[in-house]
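This document opens with one chain alone, in C-alpha cells, the form predicted on its own.
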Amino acid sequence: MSHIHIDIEHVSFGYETNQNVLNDITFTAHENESIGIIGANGMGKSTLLKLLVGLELPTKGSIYVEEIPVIREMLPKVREKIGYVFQDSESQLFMNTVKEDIAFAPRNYGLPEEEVQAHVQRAMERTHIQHLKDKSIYKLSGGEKKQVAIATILAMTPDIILMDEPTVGLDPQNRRNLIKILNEFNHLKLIASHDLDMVYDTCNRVILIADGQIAADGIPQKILTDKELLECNHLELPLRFQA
C-alpha cells in the first residue's frame, strides 16, 4: 500500500476572483495523523476540505492525494481514497433504511454482494450501530444520522476521512460516543470544527486558519492552551482550560 498523504502546496482559491479566502496554503498531512483544522468563522475551514476531495479547485497551487493530483480529470481516482462527512448528514443518507444506505456505495462501486456486506457489518461494528441496521433514516436522532453518515464512508474503505463541523447538533452522550469512534480509527483524518475540546481529544496536530492564512500549526498542547493567539485569532481556549 502507497504511503497515505496528502500534499497542499501554495493553494489559494477564492469565491470571487478579486478576493480569496485561502491564500498561499501549504502543509503536507501524514499517514496516522488526526489533524484539527480550527479557526473563526469564515475563515476558509470548510473550503479547504471542499478542495481536498475536488468539491471546488485552487485557482493557484497543487493538491496531491497520494501522489494524485487533485485536478478535475482524476476526481474519480482521488475520491477512492477519500471519505467526506458533510456537516449536514442528512445530505448524506437518502436510502429507506440504515443498511441499505450503507451498502450503497459499495454496490455502486459493483463489488460482489457478498463482499458488500462484510463491508456493511464492518461499518457498523466500527461505528457501534449494528443495533440501528433495520432502523428507517426518518426515524433516526441526529446522533444516529451522523454515526450513520460515518458508517456510510468507512463502508468504501477510505484511506482518508474529512469531517466538517462533526459535532453540531449532538447531545453530550452522542458527542462522547463520536470522540470514541473517532479515537479508534487509524485513518488519517482531517476535522474542521469549532468544537475545541473535541479536537484536543481526538487529534494530534492542529492547524489553525486566519484571513485566509495558516497562522499556526503543532501539537493541541501548544496551540490550544495559547489564549493570547486563540483571542486574537476569536477564539476562545478550550472550556477545560477556562478558570
Given for the second form:
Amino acid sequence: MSHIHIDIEHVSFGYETNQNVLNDITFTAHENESIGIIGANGMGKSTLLKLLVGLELPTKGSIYVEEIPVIREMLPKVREKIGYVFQDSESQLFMNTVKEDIAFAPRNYGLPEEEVQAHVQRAMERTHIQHLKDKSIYKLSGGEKKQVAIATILAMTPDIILMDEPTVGLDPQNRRNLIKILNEFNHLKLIASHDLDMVYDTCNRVILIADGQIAADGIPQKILTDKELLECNHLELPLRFQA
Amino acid sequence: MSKLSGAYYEIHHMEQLANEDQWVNRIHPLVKLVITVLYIMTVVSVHKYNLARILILGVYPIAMFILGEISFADSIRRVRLILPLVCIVGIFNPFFDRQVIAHIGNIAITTGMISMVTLILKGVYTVFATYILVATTTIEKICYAMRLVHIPGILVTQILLTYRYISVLLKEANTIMQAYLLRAPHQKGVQMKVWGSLVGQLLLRSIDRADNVYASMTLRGYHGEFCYARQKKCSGKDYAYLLLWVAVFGILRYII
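Now show the form predicted in complex with the partner chain, given that the preceding structure was the form predicted on its own.
Okay, now the whole complex, with that chain kicking things off.
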C-alpha cells in the first residue's frame, strides 16, 4: 500500500444520540487521488471531513491516516499530515497579516525562523499571493481569503488536503485560479462540494453520499454524467453536460 | 457606518498603525514595553499635590506624539470613552480636601483642587502612554515582549486571544444589527422585547465563530502556547533609546 492513504472502516457518527449523520461508511483514499465528496445539503459531507481530522470522533468504526488511528491521543500526529481548508475562510484566518497567518503553523511545529520564512514564501508562490504578503487579513476579498487559507495549509507541507466547499463565494476568475491551484497539488485531496463542474475539473474519483451512506463511488466521467443518479440525490448534472 | 462597524474598523486601523514602518515601530517591543511600564510607575509615584512635576512628566507623551507622528486628534477620539472615567477618579477631592493654599483673584485654590488635577493628569498620561505602546507595537509583539519578561504564557495567551476575539464579537454583533435594522427600517434602535434574543444570538454565533477559530488553530499545530515570531535582538539603538528615556524620567522625577 502507498505511504499516503486514509482508511475509513465502518464509520458512523451522529451529533445527537440515535440520529446518525453518517452510517457505516467504508472506503480507502490513496496517494495521488483527488476525491470529490458530493451530496445534497445535510448529507454529512462536511461531517466526514471533520471526522478525518478529528474535529469530531466517530461513534462507531475507525479511521486511520497513514496507519495512525484518529483517536484523541493521536490527533497532533494526524493533524501534522492533514491540512483542512474550512468552508468559511474567515474563521481560518486570525493573525494580523497574511504572512503572519501563513507562518502560524510552521512556527507551531517548531521550525527555525529561516525555515518558517522559506515555507511561507513557497506557500505564497504556490497560491500566487506574494503581492498580499503584508496585507491585513481584514482587507482581503473573499477570493483572496480563500487563496490565503489554502496557503496557510500548504505551509504545513501536509500529505493530505481536505477542502470544504472551496468555490463557495468565488467569482469565475478566482474559481478558475483555485482549480488551477488544486490541480497543482499532487498528493491526496478530498474535496466536499456542490460545485460539480469544479469536482469534474479537479477530481479523479467521486464519492456520492446520501442519507449518511455511500450511494456511489467511481470515476467522475461515470458518476457526474449519470443524470438519474444525481437527480435522485437532489443534485444536477454539471453545467457542461446540461443541454 | 454604524457604531459597531466603526469600532471594528478602528481596531484594524490601530493594527495597521502598529504595523507601519516608522522608526518608533522598529524599536524592540521589549524596550517599548519597559519604557511604558517605567513611565507609568514614574507618573503614579508623584505626590498628589505635586502638580508642577506631573505637568513636566507630560514630556513623554507629547514627545512621542510629535516624534512618532501619531495623530493626537485620532488618539483623543479613540480614548474618548476612557478619559471621562479617568477624570471621575479625582472629582470628589475638592469636596473633601478644602485647605486653601492660594488665591487667584477671588477664587480660593484648595489642595483638593490640586490633587484632583494631579490625579486626572496621572490617569490621562497613563492612558496615552498605553495608547502610544499599542499604536506603535502589534499585539503579537507586545505579547512576545511580555513572554520575554516571563509573564506566564497562559496569561499572555489570554490577552492575545481576547484581543483577537473582540473583532469576532464586533463583526457578529454588526451582522446581527444590520439584519435587524434592515427588517425594521422605521425603528430607532432595537426594541426592548428583542434584546434578549439578539444578545442570545450574538453569544451563540460568537461561540460558534470562536470554536471555528480555535479548531483552525489546533489543526495548525497550536497546543496551548502561542509561538511568536522571534524578533531581532535589542540593538545598540534600542539600548540607547531605553537609556535616554530612563534618564529623562529620572531627571523629571527626582532632579528638576
